[in-house]
Every structure is written in C-alpha cells, then in structure tokens.
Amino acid sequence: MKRKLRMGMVGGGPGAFIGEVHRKAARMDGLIDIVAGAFDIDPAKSLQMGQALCIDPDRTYSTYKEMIKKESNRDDKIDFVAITTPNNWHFPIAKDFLEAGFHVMCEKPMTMTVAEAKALEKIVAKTKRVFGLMHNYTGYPMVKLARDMVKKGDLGKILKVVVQYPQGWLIKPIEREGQQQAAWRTDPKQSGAAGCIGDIGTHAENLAEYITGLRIKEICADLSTFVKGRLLDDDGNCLLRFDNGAKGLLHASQISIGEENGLAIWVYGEKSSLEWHQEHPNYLYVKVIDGPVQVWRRGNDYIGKKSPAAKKNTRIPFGHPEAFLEAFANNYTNFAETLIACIEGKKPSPLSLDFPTVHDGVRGMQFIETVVKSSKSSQKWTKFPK
C-alpha cells in the first residue's frame, strides 16, 4: 500500500495513560498515522487534545457518533479506530464503528458482559472488519517464544500453570481523592462487574491461555475487597482446571503492598518447565529435570530459529532491553498488516495474524463472569460457559 493507515481513536484525552501508549505504540513501526479523534467526553478536552497532537480541527470531534458521522462521508475517511475509554463505552462505540463499515483495535475487557461479547463476536463476523484487543502481554517476544515451545512439544504433556497479576497501588482508596485511573476501575457503572479481576486479572488468564494453547474449563475463585467502602474487588485467587487435565492457579491483586506490575507465569510440563516475568520480559527460563536452568535472551540467533513469531517481534539486538511499549506496538503492526492485506484484497500471513481477537475477548468476558460467579457460590467449581 502506498500510503500509511488512517487511525481515528475514541478516548485518550488529556492525561490519560493508556491513550497515549496506544498511540506511541501505533506509530512506532511507521505504518499509521493518526489523523482523527473524539479524545474526550468533554469537547473542549477533546479539541485540546487534537491541537496537542497536530490534527486537523475539522477532524477533532465532540462524539463518537459525529465522529462516525463525518469520516464516513470523507474520500479520506479513517481506516480503523482504537478504543481507549473505560469499559462501558467499549462495546457500543465498537458496534457503531463496525457497523459503519470501520476496523476497529479495542482495549480489554472488551465489554461489560459475556452477552454484548457474544453480540460483538456476531457482528464482526457479519461485518467482516478487522478487530483487534488489545492484551499487549502477548506481543512480547519472549511470550511468543514460550508459546512455540509448548506447541513444539518441548516441555511435554502440560500439568500446571501458575500466573500471578499483583500490584499495590490500590491499597489506599484513593478513588476517593480524585485519582482519574483509580476512580473508574472502581466503579462498578464503568468498570463492570469486577474490579482488579477484570482489569488485570484477565490478563493473566489471557496470558495462560496464550501460551499454553489450553482453555480453562473449571473455576474455584475467591474475591476479596480489603479497603473499606470499596465497591469491587480488589484481590483474587482461583484455581483452575484446563480442558487437558492440567490444573493451575492464578492470582491478581492490586492490594499488595510493594509490587509494582507483577505478572509472571510458570508452566509445569511431563518434560520440562519455562518461567517468564513481565518485569524482566527479555529473558525466558527454561528448567529440564536433571541439568542446569537455561536462560534464553531476547535477540539471539538461536531464538529466531526456534520462534519466527519471537524474531519477527523484535526489534533491536540482544543486550538492549525491548519491554512495554514496542509489545503494544507488535499488536499494532500485526493488526496493521493484516488490515493492509484485507484492504488490498490479500490473504494475511499466519505471523501477522498473531494478535488477540474478540474471541479472546469472549473468553476474557466469559472468565470475568465465571471468577465472579464461582466467588458468590458455595460450589467448589464452577464451570467455564462454553
């Protein structure tokens, strides 16, 4: 294609954090710009934001739905749009936007409900756009690496998981002193049913389920709110069972004192075992039965050879650390070039086509209700809906 796409985005106003990720991460491998937005519920904030960002005033929208309105009847209309706003917009703006005929790349959750998830997944089909959520943890090389180990065989016949998702900035209420981030992650009108379940809960279980290629089947969850006057869930522990036998456990927190984006996965096989910390996300640690504990580094030669997604995920050499931003920006550039393919009328290639889809999204939806659910029984386990 001779020229880059056109993103439009919904949400990311002035001083908002995970807007301005997605927009470092789209433009990073030069393949978008962004042309267009509504950044705000407040139209002022949205018009400071299309200054702050150089873009034409014209193309800097009060709403969504005008948004929609007018890039339709443009020769240089939008390509695609990235939803960057608390959970409850998520699902109508995607519907409107896809139903309009644009591609859409969606934060996670990607709705409010198994049931908008379910109708989300209908229309995409229907619609036949290119939708994108955005669970960044799998655009990490080193994670692509542990999932072609699994699919490879080498650590055999997989027996348990165990992923961890703790943070402690949450430990004060401090939703209730004006913190932006804090106060709509806590409410339940915009953040849905669960609270750090959904938030960062759901990555792990995204995360276990990436790597391992298993879905969980059964649930045994128990949700905690440790501050007082706190309308969601704040810590969680569940067991799991996957659709092979294996059995795991995941735990997310946002109470615990001192750990700052704690995600990690270790994954027990018959033959051997990895381990992988987003905090060191460079390194995989690969453990067989009776040897030493391998280290496999990010950017060598013996990577690539053993993971072509991971090679064709990184960037830079070996020794100069790749981390957060260009993982958002692998899920971009394979959206991209899957939406470049579709609009030139091109099979994609299995490579490009690695990123998270609202089936993942389905899946996080369908985990949210099923933790949530499990917690309030006084069954021992709860099944996963199919």
Second form
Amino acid sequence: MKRKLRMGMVGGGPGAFIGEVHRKAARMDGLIDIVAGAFDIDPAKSLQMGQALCIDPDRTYSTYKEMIKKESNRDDKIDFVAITTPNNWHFPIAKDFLEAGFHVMCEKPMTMTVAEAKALEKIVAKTKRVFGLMHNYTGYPMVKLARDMVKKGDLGKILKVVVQYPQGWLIKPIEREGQQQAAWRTDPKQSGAAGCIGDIGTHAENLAEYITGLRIKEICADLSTFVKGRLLDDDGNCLLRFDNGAKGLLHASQISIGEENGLAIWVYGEKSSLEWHQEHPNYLYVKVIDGPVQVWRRGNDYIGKKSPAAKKNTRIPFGHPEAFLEAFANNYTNFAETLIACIEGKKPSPLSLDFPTVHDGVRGMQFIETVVKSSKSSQKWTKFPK
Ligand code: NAD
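Having gone through the form predicted on its own, I am curious about the other one (the form predicted together with nicotinamide-adenine-dinucleotide (NAD)); can you provide its structure?
Now the complete complex, all chains and molecules, led by this one.
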C-alpha cells in the first residue's frame, strides 16, 4: 500500500491512561497515522486533545456518532477506529463503526456481557471487518516463544498452570477521592459484572490460554471486596480445570500492597516447565528435570530459530530492553499488516494474524461471567462454556 493506514480514536482524552499508550504504539512502526478522534466524553476536552495532537479541527469530533457520520462522507476516511473508553462504551461504539464499514481495534474487556460479546462476534463475521482486541500481553516476544515451545511439544503434556496478576493501587477507596481510573473501574454500570477480575483477571486468563493453547473448562472461584463500600471485587482467587485434564490456579488482586503489575505465569509439563514475568519481560525461564535453569533472552539468534513469531515481534538487539509499549505496538503492527492485506485483497500471513480477536473477547466475557457465577454459588465448580 502506498499510504499509511488512517486511524481514528474514541477515548484517550486529557488525563486518560491507555489512549496515549495506543497512540504511541500505533505509530511505532510507521504503518499508521492518527487523523481523527472523539477523544473525550466532554466535547470541549475532545477538542483540547485534538489540538494537542495537531489533528485537523474538522476531524476532531464531539461524539463518536458524529465521527462515524462525517468520516463516512470523506474520500480520505479513516480505515479503522481504536476504542479506548471505559468498558460500557465498547460494544455500542464497536457495533456502530463495524456496521458503518470501519475496522476496529478495541480495548478489553470487550463488552459488558457474554450476550453482547456474541452479538459482536456475529457482526464481525457479517461485516467481514478486521477486529483486534488489545490483550497486549500476548504481544511480548518471549510470550510468543513460550507459546511456540508448548506448541512444539518441548514441555510434553501440560499438567499445571499458575497465573497471577497482583496489583496494590486500589487498597484505599481512591474512587471516592476523584481518581478517574478508579472511579469507573469500581462502578458496575461502567465496569461490568466484575471489578478486578474483569480488569486484570481477564489478562491472566487470556495469557494462560494463549501460551498453553488449552481451554479452561471449569472454574471454582472466590471473589472478595476488601475495601468497605466498594461495589465490585478487588481480589479474586480461582482454581481452574483445563480441557486436557491440566489443573490451574489464577489469582488477580488490586489490594495487594507493594505489587505493581505483577502479571506472571508458570506452565508445568511432563518434560519441562516455563516461567515468565511481565515486569522482566525480556527473559523466559525454562526448567528441566536434571539440569540448571535456562534463561532464554530476547533478541538472540537462538530465539528466532525456535520461534519466528518471537523474532518478528522484536525490534532492537538483545540487552536493550523492550517492554509494554513495544508489546502494544506488536499487536498494532500485526493488526495493521492484516488490514493492509485485506484492503489489497491479499491473504494475510500467519505471523501477521497473530493478534487477539473478537473470539478472545468472547472467551474473556465468558471467563468473567463464569467466575462471578462460581463465586456466588455454593456448589463452586462451574462450567466454562466451550
Ligand atoms: P481512562 O478513564 O483513563 O480514560 C477513558 C477516556 O475515555 C477518557 O478520556 C473519557 O473521557 C473517554 N470517554 C469515555 N466515554 C467516552 C465516549 N462515549 N466517547 C469518547 N470518549 C469517551 O480509562 P483507561 O484507564 O484509559 O481505560 C480505558 C479502557 O482501556 C478500559 O476499557 C480499560 O479496561 C482498558 N485498559 C486496558 C489496558 C491494557 O493493558 N490493555 C490498560 C488500561 C486500561
């Protein structure tokens, strides 16, 4: 294609968190320009953001509906929209853009309910648009290496998976002190049926299924709300049963003092096991039965020989750390390559197709609903739909 892809954004106004991460990541590899946006629920702040980003004032919109209407009439209309609003807006915005013919990159959790997620899956199939979901942790090269090691059978049969995502930033009721990100995350009307387990538990669930290729089939969950007066869970502990008979543990927390973004996973197989930590993402630990622990380090030639996906999703040489922004950018670039192939009527390469989609979004919503159901039930073990 002889031009960059044109991206519009909904959300990501002044003071927002993830919108700016998307903007940096989308532009990292030079395939995408940001040309339009309805950046904030407050039209004045949307305009302010558009000015700060040097976006054409004619393309800085008061509402996403205005953006759809006016962009649809342009010759140089956006190719896709990135949705970076709180959760309650994801479904209506994604639906309207897809039905107007635009491709979509959406934040997680994808919707508010499983019913909405399944409806969106149908709309994506019907409109034949490209839909990316920002489960950014699958974008790390060492996560792709881990996935490929499991796929090649290096671990043998998977017996056990331990995955955790502890944070400590919600130990105090900062949602009542005006903290923007805490306010909507603890409000069921904007966050959905779960708090912590929806916000970060879904990342843990997605990571476990991505690396192992297994599917969770039953969950026994115990959600807690430790901060008095809070309406949603701020801590969750789950036992997992996988479809191959493997067992697992998943915990997510936002009241664990001292923890920052401690996403980590341990995968135990019959032949060897793996360990990866998001806060030290350039290293993958491989443990064997009768030898020392191996440290596989990003950017080395031996990584690419084992995993072409890890190599493709690496930019700079070993020893210069790559992390959060690059992982986001990997999802964007794979999404963009797929989109370019789609626009040119070509078949995207399997390596380009390696980004989370609407199907991951359905799994995420099923996970949330199953955990909430299990936590409320006295029988505990609850089936996770296939
Ligand atoms: P935030 O509160 O910092 O920002 C939300 C922004 O959306 C604000 O600017 C707000 O004005 C705007 N907004 C709300 N409704 C809107 C509407 N109808 N039209 C236009 N703009 C609107 O929230 P955040 O922390 O950036 O989270 C946003 C989303 O990103 C959530 O779904 C969250 O789960 C997700 N998120 C994902 C990750 C990740 O690692 N993938 C990390 C953080 C947040």
